[in-house]
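Form predicted on its own, single chain, as structure tokens, below.
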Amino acid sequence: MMRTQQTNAAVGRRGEERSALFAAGAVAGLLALGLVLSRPAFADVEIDGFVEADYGVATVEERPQGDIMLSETRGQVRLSSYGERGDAFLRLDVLHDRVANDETEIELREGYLRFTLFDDNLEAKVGRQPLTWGTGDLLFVNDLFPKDWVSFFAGRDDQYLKAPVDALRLGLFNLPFTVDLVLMPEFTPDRTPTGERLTLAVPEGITAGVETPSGTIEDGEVALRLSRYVGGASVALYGYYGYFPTPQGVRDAAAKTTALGLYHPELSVYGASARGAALSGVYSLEAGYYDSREDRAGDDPQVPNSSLRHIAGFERQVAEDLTASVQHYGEWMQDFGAYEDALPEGAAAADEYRQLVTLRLEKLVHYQTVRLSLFGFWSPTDEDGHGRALVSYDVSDEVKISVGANVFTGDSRATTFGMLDDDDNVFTRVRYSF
């Protein structure tokens, strides 16, 4: 989950624009190459998409950001071409956002070429793509790929929680295990609140902006997964080399200044997961060791300590068309004694073992055209929580209406959900698919 340190409005814009242009050009070239030079491999072309209007209002009065949380019109076009040796895919969003800048922008959500080699034993997928793995339901341990927390908390469709990333993904099959290797040449941070739409909580003493790793290949990211079935369970091992996805470190913003700014410390993660059937349901287990490479001794209060994190979950159908699931998430800070000893006098200490529990209930009614969903987060250590309610109705195969709400609670502005206590909102979405 997103932690308390946040970005400001200017963070990453230049990098995102440069990355988008690079991805668009690269994907256009790949698509042209695949479709023109390898025409037999891409015989079928499909086009679909949707047009959607989103509107959301805050239920808390006198917010500095105003009452309107969402007011936007979005169009999405998907172009896919399939063939014997692979496929090409393009997903473009055209968004007119009346809250952020009242301008129309185009975002390349996906744009990749996928092909197979060596009798389908090697698969390569190159271009812009959302990436996800792990077993958590809206909780993440070994999934370090970028998230869009602004969209998640403001009421956009859940697909927008995953932010796109430019990557080369390689899959190797027919070994004792399946290998997934993801190479990301440029670090892509999480999209976190900037104070424009949701509350921005800046740690005390921070007066400068956020420093992100440079856009060079030396500051890229690498993720690895080895997976296979053992008995009836799907098991996996994970590795990651990169940076904390949210800016959790503090240091001088520039030489010869006293201004403090946030940055993304170096991070490596080593983990494992298992998922299988039990007790007429599905269990999931996941764990990861977060190696904070800049503070392995744990005695630098301006850099997060290493930690051991885990998720344990269980899901089952409890009645006809009614599914329930629960999860327990924990973060166990390593070298806690060194961390406490290094804290400045009077500074509040974080919990050695942070916990979070979730509950999801989903019910389908009216011939499964109406979906009722409730998802709740609660942290007994942070004493904060977040509730998500959604009702969606498939009016027809083309038209879908969704109405929902986000509720936050917490006494401290230093916790994940407590900082959003003034951002309770209700929203509606109307989508026409074609």
Second form
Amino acid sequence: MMRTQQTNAAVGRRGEERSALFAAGAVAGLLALGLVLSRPAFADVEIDGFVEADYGVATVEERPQGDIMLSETRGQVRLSSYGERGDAFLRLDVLHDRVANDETEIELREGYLRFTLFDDNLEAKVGRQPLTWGTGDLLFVNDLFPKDWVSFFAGRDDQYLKAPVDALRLGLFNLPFTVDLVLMPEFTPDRTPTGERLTLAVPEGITAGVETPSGTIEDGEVALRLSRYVGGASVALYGYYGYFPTPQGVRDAAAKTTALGLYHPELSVYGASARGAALSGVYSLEAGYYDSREDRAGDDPQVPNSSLRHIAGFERQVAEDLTASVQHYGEWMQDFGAYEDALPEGAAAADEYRQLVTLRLEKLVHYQTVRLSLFGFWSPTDEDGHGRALVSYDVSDEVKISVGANVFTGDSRATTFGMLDDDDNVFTRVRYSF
Amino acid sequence: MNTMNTIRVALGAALLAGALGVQSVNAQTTEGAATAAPTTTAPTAESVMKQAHMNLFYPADDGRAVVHMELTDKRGKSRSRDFIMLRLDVEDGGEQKYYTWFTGPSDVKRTSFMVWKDPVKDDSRWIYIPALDLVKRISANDKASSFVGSDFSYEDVSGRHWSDDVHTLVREEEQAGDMAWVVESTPKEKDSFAKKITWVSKEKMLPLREEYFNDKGELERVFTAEGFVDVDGIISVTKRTMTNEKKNHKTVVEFSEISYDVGIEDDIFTERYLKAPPKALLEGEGS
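The form predicted in complex with the partner chain is what I want next, because the block you gave corresponds to the form predicted on its own; please supply it.
What follows is the entire complex, opening with the chain shown before.
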């Protein structure tokens, strides 16, 4: 889950990071395309994509950032080629964002080459790509791959929840279980509110920005999954070695020893999941142990405690074209006593067992050209919540119109959704696909 | 990120493909049916429906087809779906696996869908949404609902088991140029229709027409199979239409590049190939 813990002052880092990522991705993309074009084994390159306009306004008056939440024009071009030995894919966005900078920027969303080796037993996918695994619906335990919470909360299309990663993904098949190994040479943090578009509540005393691990290979990330089917169910084991995806640690800023800054503490995760059919629906179970490597004793209040996190979910169709799903998520601090003892006098303690429940309702009408979607998060422990509503209409195969709203509630600025209490918004989007 | 439209589209289309892409009659079974149906003794209604079901859903051991689907509403506005489909029979008349890869329109392109069909329990279904790298398991207790905004229900296309209805042979008559058995079927338990009349071609042992009635006796939907092609001795349907008479909405499905016994392996129907199209899908051997 997107535990932002009142943090995330990503001041000035975004631009640099983006350009570095872009450069790496562009190289991978060009490499991929080059290989495709020079390899006669590949079929023709296919081109498709869309153009869209998004507009969203905050419904809370007198917001310091102004009323406009979303005002952008986007074009996406996709190039794909499938051949004898594998495939290559490029997804390029051209975005004119009038809220961020009123400039036109190009972002490489995907650019990869995928091929098989050793008689199809090994598959490699190299380059920029979205990565997802685990069983949660908008909740994540073993999926530590980067998310773009700004896009998610501001009303952009669902596909922008996943931020692209530069990675080498290896798949090993025809064993008793499938092995997926993901090597990410550079740590990619989540994109979290910076105060520009969405509210950011910086904890008291934090005066410096966010430090991200350096771009060296030692600061990279590794993720592993072993999975197989057992009957009709999918079961998996997971491992992760890297950093907390959101900057949840506090320490002296590297440059200025007098200032406190935020950073991404070291993290390892070990977990498991199962998903299958039950009671005419689909159940999912997932758990993960978050080993906070810089605070194994749990007595450093400036670094998150180790925790055990879990999701239990169930989805089923309750009426014609109406699907409902519920989930329960929990985050149990492992050294709560040590944490509590180490807290400075008068500081508010976090909950030992943070919980969250979600509800999703999806209804399709008018020959399924109209989709009505509601998604709610509620945390009884943080006493905060978030509601998402979306109505979309497929006018034709090419044109889709969407209208939606995001609502946040919570009395404390220190909670995930409470921080965004003033960021309630409504948005609309028109997309033409080609 | 539950893009339900996409899911529904994939879900329905894959089932449709499964049911339709392979709609055919095995030469051997035709022969068998012909000998079993001499002019003197008519076969039982149940055996006709069972034979038609087998020819429709279980020809050969596996198959591949390219499918184009056109949905037209009452104002004449149409939408389309294009995909390639692979099928493998795990057991003749029993479990099957389907794999579907969308090639159009643009907003669902590269989405893939997989079904492990189980005639006794609920099916297992998965969809892959490439922009999120998301594999989603879908609940599959929705056999009576419409899919893809098409006029077919999930059950129409994934195969309603012949033993779910009571069948009566009412007459023989000519239908679309073929002599046909006319069978009236009523569900054993309350269902989405009250009565169905099926015209099964005696020669092809395939349904040529089906009429679905509601409990007021009103005609709700009409199915027709038109256009047949012989693929390696197996008669296959190339065009199938479902019309909703009440809503004046129509779905036409056309098949091309139909091939059988392509040698599709069981491991195609796993998450690996949801994420990357298998060679067997793209190559279209034997077509």
